[in-house]
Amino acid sequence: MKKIDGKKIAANKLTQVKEIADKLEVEPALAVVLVGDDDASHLYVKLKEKAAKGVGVELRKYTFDKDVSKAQLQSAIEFLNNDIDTHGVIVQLPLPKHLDADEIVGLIDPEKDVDGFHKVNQQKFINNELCVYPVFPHAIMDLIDSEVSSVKNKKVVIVGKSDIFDKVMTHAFEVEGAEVKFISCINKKRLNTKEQTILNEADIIVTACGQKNFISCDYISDNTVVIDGGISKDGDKTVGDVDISDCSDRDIIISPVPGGVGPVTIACLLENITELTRQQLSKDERD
């Protein structure tokens, strides 16, 4: 088995980054809206932090209690919308169960959506017009890059959750000549037959379940690339859906959890920043 270092692609990306933002008339800034006390989210918010800051970025946490109602967090957001010196801004995820995550990710700007989250830049990334590449899809691809000269004609199989992420996804790979199939996790605590039997026959696997050992290696042929992109958590330990205790002796290539997309998804974060800082300066030149 060997492990993709996400860290190190990351690294080699945030370089680039940093000389983006260097050259750009003002600093980056980023807003990232915060709600509760989730530790998980809070460590997240802490590693965005000090990536940013190595590479020239400004980051500005707008924190809230878990009790926050939707319109105080609407008040902000459209605040952050309409700052000329804010140019991108998140919504860390996850949200608390009273608030909808697609209505409140759906108030920030398109223009100003670094995540790529918002529905219309969804739409647009699949429609393949102007827009920042979705960080968590991206952040995948990068790794797949790293091990594959090309998708083309490989077969490609998506597991996970969300149609959002299917579909951008599966976009991402059709545009690359890939043979895309869909596999859901919802609502599941293992693959049937059929199914194990399409993952056995793929050249590459992506997985987003955020289910512990919810694929076994033996559904896994040798040759294959494995993008691991669930995170859970086993006791204190953090774990992503595949496995991997049995698969030290086999031939695969697998991004590991943690080390593998979060680092990437990071940096991918950081580009989309500089890139909307870019488009924003070359619109206030034109207006």
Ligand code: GUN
Given for the second form:
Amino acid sequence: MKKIDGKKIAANKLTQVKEIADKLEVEPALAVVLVGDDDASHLYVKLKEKAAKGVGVELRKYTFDKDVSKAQLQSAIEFLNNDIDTHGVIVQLPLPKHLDADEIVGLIDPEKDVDGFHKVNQQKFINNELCVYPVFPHAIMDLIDSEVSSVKNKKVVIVGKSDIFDKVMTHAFEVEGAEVKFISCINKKRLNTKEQTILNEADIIVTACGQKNFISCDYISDNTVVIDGGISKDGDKTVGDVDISDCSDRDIIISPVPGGVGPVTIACLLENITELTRQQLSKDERD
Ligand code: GUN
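Go ahead and give the structure of the form predicted together with the named molecule, now that the form predicted alone is out.
And the full complex, kicking off with our chain again.
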């Protein structure tokens, strides 16, 4: 088994992002809306803060109590949408149960949607219209590009639980000529025999379930590239969807959790905020 070094890929991207940020007339400002006291979310935001500092992006944190109302978040996001000194906004996910993530993310002005999570931007991406590359799919493609020279004609299997993620990820592969199949992990403890066969025939597997040990290496053929985008807890440990304990003697290339998709997603986020800042500055010049 070979592990893909997500930290190294992220570091290379961050060097390029810093060069772009250094040439901008202003320091890009990224607003992060952080609700509640979820440890993992606080940790991710800390990691984003550290990386942002390293490339010359100002990250402004707006923290809210876990009981915050939708109306309070709405007025905060509206303020940030209208603030010309804020170039991009993200809402750290997950949100507490009483808040609908799609609805809250949908309040962000699509022109300031740095994550590329807004439905308008995801649809634009699928339609090949100009928009930021959604960070999570972008990070997954960057990890694959580090191992595979072209995905053309490759058999790709996406194992996920979100329809929009499936559509966006499928599009990212299909524009490059890959053949994509989707397996849902919603309400499943394990894959059925037919799904195991589909997985076995894949050249590339992408998972985003957040279910520890959901995929065993027994279902994966040699020479397959596996991008594990799942995150869950196993005691104190953060783990992905793939049980790698039985993969060590196999010829499989895998992105580990932690240290795979996570750091590259942060680098993609910072790439997007510099791009949105550049777009907003050139729009201001035209107006
Ligand atoms: N929670 C886990 N990953 C992400 C991410 O990439 N963006 C946001 N907003 N929340 C997350």
